[in-house]
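Here's a solo chain for you in structure tokens, the form predicted on its own.
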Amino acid sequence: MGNNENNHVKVPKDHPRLTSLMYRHKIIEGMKNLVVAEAGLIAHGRGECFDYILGEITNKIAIQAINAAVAQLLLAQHPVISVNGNVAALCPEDLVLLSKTLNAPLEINLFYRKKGRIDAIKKLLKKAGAQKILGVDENTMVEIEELSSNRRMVDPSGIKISDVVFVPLEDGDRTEALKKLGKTVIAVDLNPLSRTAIWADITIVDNIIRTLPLMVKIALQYKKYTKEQLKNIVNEFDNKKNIQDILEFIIEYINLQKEKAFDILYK
């Protein structure tokens, strides 16, 4: 593509990988602007692989998990949306809109704390319309003792006192730590077998770029529901069954694609 592909290469609108390439370039730009860590590029590519075997759609199983996640966040006393570099680079506007819709603050929480990254993410979120962002003052941060990585540093007004934490594109070690602290964890993870997916209370196996706008739409609807209605939605959700259903979906999808490929190659 050349050295300046992000600035000069125009992907044709009829390109079959148009959406994927657009967001790939967002991640690359995010890395150049310190928002995304270098390892974030690898993580994004790994996610794309899983999205392929999900058909790159938000299926009914994921929608059920999204419904439960939104209901849980609306029932929370102190909900918090945890933000890392990849999520901020991919969909900052959707993050801010979801935060405002749910009345759940955004808290920056990073594994790779390269100098300038927090400021870069804060600037990006501010540009997207965020007014108050937690996790930016290192002098006031406190530790989660159950964790040894940089993610142990949390805001005393945010994740520390939260009862429900939304952790899109999360590290499994912190999900496990948050669970041990008695917090309800909602995750977005394209890998249904990751530690994050297994440990979370509600696992949305979907692409974050599709999940967040749908969460906003559902939140606007669910805000009109009673607490009892929201509790029923949460209680009817079974995360173990959710993951099992997703795995069955993947198996069926791969088998279908195998048949299609054979038809093309050997007809």
Second form
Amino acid sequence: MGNNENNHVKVPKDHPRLTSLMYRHKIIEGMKNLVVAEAGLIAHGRGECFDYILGEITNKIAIQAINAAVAQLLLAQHPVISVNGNVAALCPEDLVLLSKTLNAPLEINLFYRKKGRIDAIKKLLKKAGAQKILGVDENTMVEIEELSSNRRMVDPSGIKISDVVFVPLEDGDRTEALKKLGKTVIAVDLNPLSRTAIWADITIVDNIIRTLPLMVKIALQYKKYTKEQLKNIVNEFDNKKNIQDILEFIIEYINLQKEKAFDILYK
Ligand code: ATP
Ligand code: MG
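Now show me the form predicted together with adenosine-5'-triphosphate (ATP), since the one above was the form predicted on its own.
Next comes the full complex, this chain leading.
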């Protein structure tokens, strides 16, 4: 951690929001080190809000999406893990572990390509154990025409030739563009109503900090499965139903909290 005075505020170990505060600090530190864009702070806050109304747990519906995602990635010819600043700041080690377990390269892909950001993310991933990182050489990048933003530049040996792209915390425009290019898109997004969530083939509505370690665990198990078994897992998954189930879960969760709130207020 840096020398900012915020970092000297001691948070008691039994603080009910300890985990959340810890990850906030990672995002803040990431911003200071150039890894996270200013807008990344706002995106993180939007995610926190949705996590709150999901009870800050990985529910059974999300686990089904995670299972389908891992099976799909293991079936892919050219799977790629797209990395942005927030994911790199929150869980670099888990990204590296997942990349190794799935044999899927990491490709840095940014919306805000501020000078030095790619290098900062590269450094962070290397420190976490990454060996090969794609999307770092400006000279060899190629364009995907479906996008007007900076993210239209992709690595010719990564996203360009990929069949399955894993995009944690993606932007809607980009997800749409990847779909138009014929890619199978797997997203992690705490907001089940975002354009990313709706456009993706498999939407994991969960916090990336909980999703990645679970994916590694499941990947180790699924690597022993046959192609047929993996295909069955993918085929049984229905993303529209997945999102509808999540929305139902949120409604039920909020109703439960409503009851509890009244218990506390009128005791
Ligand atoms: P879209 O462009 O897909 O419609 P958006 O514009 O609302 O979405 P963005 O800022 O583009 O949102 O992307 C950030 C997304 O990442 C948000 O939907 C937010 O809920 C989600 N998010 C932020 N932090 C996390 C996290 N730790 N885990 C999972 N999702 C997260
Ligand atoms: Mg967006």
